[in-house]
Amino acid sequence: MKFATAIIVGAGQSGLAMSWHLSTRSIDHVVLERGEVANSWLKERWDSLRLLTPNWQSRLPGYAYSGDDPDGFMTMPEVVRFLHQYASLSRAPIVTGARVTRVRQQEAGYEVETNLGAWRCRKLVIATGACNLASIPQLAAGLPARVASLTPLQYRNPGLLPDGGVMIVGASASGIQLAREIRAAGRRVVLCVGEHVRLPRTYRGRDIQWWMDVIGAMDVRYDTMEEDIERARRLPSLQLIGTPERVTVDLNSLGKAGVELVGRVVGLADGKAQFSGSLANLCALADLKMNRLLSSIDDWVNASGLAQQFPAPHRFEPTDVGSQTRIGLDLNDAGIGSVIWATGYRPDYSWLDVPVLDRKGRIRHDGGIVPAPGIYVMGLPFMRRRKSSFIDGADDDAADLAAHLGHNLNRAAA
């Protein structure tokens, strides 16, 4: 059996990023990867897809995005050869092709299996990420058999759908840009509206998320939220597309490109779909909530004196849903041949042998340190920070993990 001071079990960023502050503390480790470096950026994205994150924003410790697009947006293999680079430049200690099948806790330490053999560690990693399993509602098992069922990480391209229209459910990151482009390729797309976080891609001349970023709305910490924490780390992933042009993509585009925009989901049985009538509500508070970010950007270059710097404030039009909208569609009268489940996703901890799950299955943790000896977390959605599951997260996160594992290391060694 094999022993590492440390296993990290993932090398995409997060991963990486907590080998690279573990080797500038000199902390033995070894980084298990399923597969290859950047996987799930490989292997789990549609075709189209590119990072919702401006290039300037692909920053990891000890390097970052250094080439002459820096308001562009990363495609997919874009994305895994900056991963591959940086796995390359920091001489990550990986171990590819290693699949975890189960970790469970020995004394001072963790037994790690894998198809490549068992290792021993006193410190454990998990760096795997929170998207590796799509979330499917239970109603989803009223679905006529006729009707294709896939989720986002099936889905490549609008080609490879079975003929007819197509129902979204969720219309938050994935779903709008799903939406788009498979009505943009001639299809009819019905898409089902819940909770959700409208923002637009540009606002006063520059990108919303140059903006969070100045104003400090991206490193807000967890341990200082006055909300809610569980719930702000439940909210629906910010409305964004990244695409060449830079373009704003919600549901007043959408609508006005041919999509039909209809509340969620409340019941599926007998090849008929039901809507909630909460759609409108639903809209206005993510127009709200929009404003009250606009707001606060306008307070701070207010405040900061730099208004001559930038184009004057402005609000966008609130969304249009309509007098009337749907709260009804039989399936097969519509013409649906598949239905995308864009519904969220969720870890796998399936071969975590370690008492630290809730009742839904969720890691408890405590910005990143797990409630078990020497066991933490990467790259989790507001773990530390707002962009904790951002690239640009995974430095400061891991920076503070390593940290307190290293004085954990040495308080033992005491």
Ligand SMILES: Cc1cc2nc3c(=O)[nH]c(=O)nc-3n(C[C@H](O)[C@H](O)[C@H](O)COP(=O)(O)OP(=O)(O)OC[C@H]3O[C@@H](n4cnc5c(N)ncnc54)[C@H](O)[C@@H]3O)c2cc1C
The other form holds:
Amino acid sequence: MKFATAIIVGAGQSGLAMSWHLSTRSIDHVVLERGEVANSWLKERWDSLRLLTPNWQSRLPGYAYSGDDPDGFMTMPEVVRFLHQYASLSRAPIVTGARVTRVRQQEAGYEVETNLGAWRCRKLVIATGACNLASIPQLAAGLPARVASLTPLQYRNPGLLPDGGVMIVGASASGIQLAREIRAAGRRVVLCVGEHVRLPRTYRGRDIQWWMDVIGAMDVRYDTMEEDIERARRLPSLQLIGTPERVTVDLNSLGKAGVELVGRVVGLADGKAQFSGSLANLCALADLKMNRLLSSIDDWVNASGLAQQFPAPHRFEPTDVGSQTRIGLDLNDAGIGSVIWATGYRPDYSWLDVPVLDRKGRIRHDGGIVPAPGIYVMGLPFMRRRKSSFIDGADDDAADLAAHLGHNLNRAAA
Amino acid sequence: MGERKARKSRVRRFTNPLTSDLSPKENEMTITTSARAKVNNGVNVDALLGARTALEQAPEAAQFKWRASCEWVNGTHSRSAIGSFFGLGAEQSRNKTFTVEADHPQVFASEDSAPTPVELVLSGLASCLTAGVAAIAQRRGIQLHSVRASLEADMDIQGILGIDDEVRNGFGAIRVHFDIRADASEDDIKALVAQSQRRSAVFDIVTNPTNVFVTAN
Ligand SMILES: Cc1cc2nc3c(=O)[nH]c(=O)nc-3n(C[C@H](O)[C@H](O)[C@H](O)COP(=O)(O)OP(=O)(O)OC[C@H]3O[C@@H](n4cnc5c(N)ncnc54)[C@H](O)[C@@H]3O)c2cc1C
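Would you mind generating the form predicted together with the named molecule now that we have the form predicted alone?
After this comes the whole thing, all chains and molecules, with the earlier chain placed first.
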């Protein structure tokens, strides 16, 4: 049986950043990857997808975007190339094609079974991603067999969808991006809107990600929040899209493009969908939250004394969903041929045979430190910082956790 | 005043603009319980928060059953009794039983001895949202002076009269307007109202479908 002091499972940005930090601490380790480097970006994303974070924000330990379009947004082949380059520059000890099928606790560490044989390790870093599986609400079972049911992990482009209209459930980053592109392809699109985070692409002449970065919003730590951290962790992804034109996609622009906006799906039976009547409130909440963010940007600008460097503050049109929102839809009459569940993602821990999951199947952790000796997790939403699940968040989290891991090794050795 | 302002801008850097529940005060790390305690809307927030923490650990205890019984009086007039309920893992009894009456107005050839059931639904929604506003304001350190909700609901009675099958029996739409006086900005007041909808049971009951099982004898 092969041995490494630490095993990192997964070679996305999280695993690679952790590998870099373990290397700088001379901690012997191996990265086990079921596919190849950047596998999720390569295999689990739709064709047109670009990052919604600008190029300059693709920062990893000892490595950053260095092209001539810092404000652009990478396509998927570009992200894959970016991470492959990083893997080879940092000489990460990666074993590709090694799928971890089971992890069990042993006296002094863990036994890690893979299709390429077993490893033993003392420390285990779970960097398998937060988005392995699509979360689909239970009521999806009520969908008529005639209507195709798919998730953003399977969706590639409008041309591959079955004929007919498309009902997209969920209006966060994935849902609004798919609604925009499928509508532009001439399909009827019904978008079911639950809680969402509305943001403009740009504000006062700068990208919104730039603002959130400078005002420190992305660096807010999980242990400094008075607010319930679990709630912050469940916050849906930002309604943003990365396009060369830097367009803002929000419910207003989708509505103008002919996307039909309805409330959350709350019933699905006999070929009919029912939608919640709470749409107006969810839009009001999203508008208030967006304005709160814009106010804190304005406050930051005023406090910094740099007000003359930026265009004047302004506010965006409130979300207008009208007063005629439908609360029911006969899928057959409406010609709906497919439903896309853009209702969020979750990790897959089916291979983890260590009792660290809570009753909802989520891994228990304190800022990435899992309550089992020597186990760490990476890349979960707001894990240590608001940016934890972003490319830009991997460095700081990996640095903290590698320090913790190294400290524990030394203590054990002493 | 000047000093307060200065303090505020210093504090600003610590706000979490993407906070999930829009509570400005809670996100400013300098806010203390004493500042919160100065506000009194008559809601025991600490007890509610304590219950939340306790129930997170014991989801079984969070399973409640609410009950009402109703006796026909005469015509469209009826009288409901509301007493015990089940919750926190046990039968909960009250010192008294409440009664709520319902009837229909004279335009429906009734006696008008009490509000109609649909008006009781409106009042249920209003009370639920209003209680939410008070509790959330307390939690956020906002002193309320007055809260007044006005509700109006559309109904095409061709539905209940069976004239047109395509017309539903219930409300076509409900409009709620809140008039709130409080020591808070307009946006903070709007956020209170939005959050109270987000946490309201009756709002959920009227905006989302519910399975109903009715048996007889
Ligand atoms: C649609 C979408 C768009 C996104 N856009 C952005 C964006 O614009 N900017 C941004 O910063 N973030 C974005 N994210 C968030 C985040 O950056 C990505 O999810 C990113 O892929 C997470 O990186 P990771 O390294 O944590 O996990 P992943 O990239 O998912 O890497 C995990 C790796 O583990 C491997 N693995 C999983 N299970 C096993 C196993 N059992 N054995 C061996 N290997 C295994 C996988 O093959 C994979 O290569 C987006 C996410 C999604 C879903």
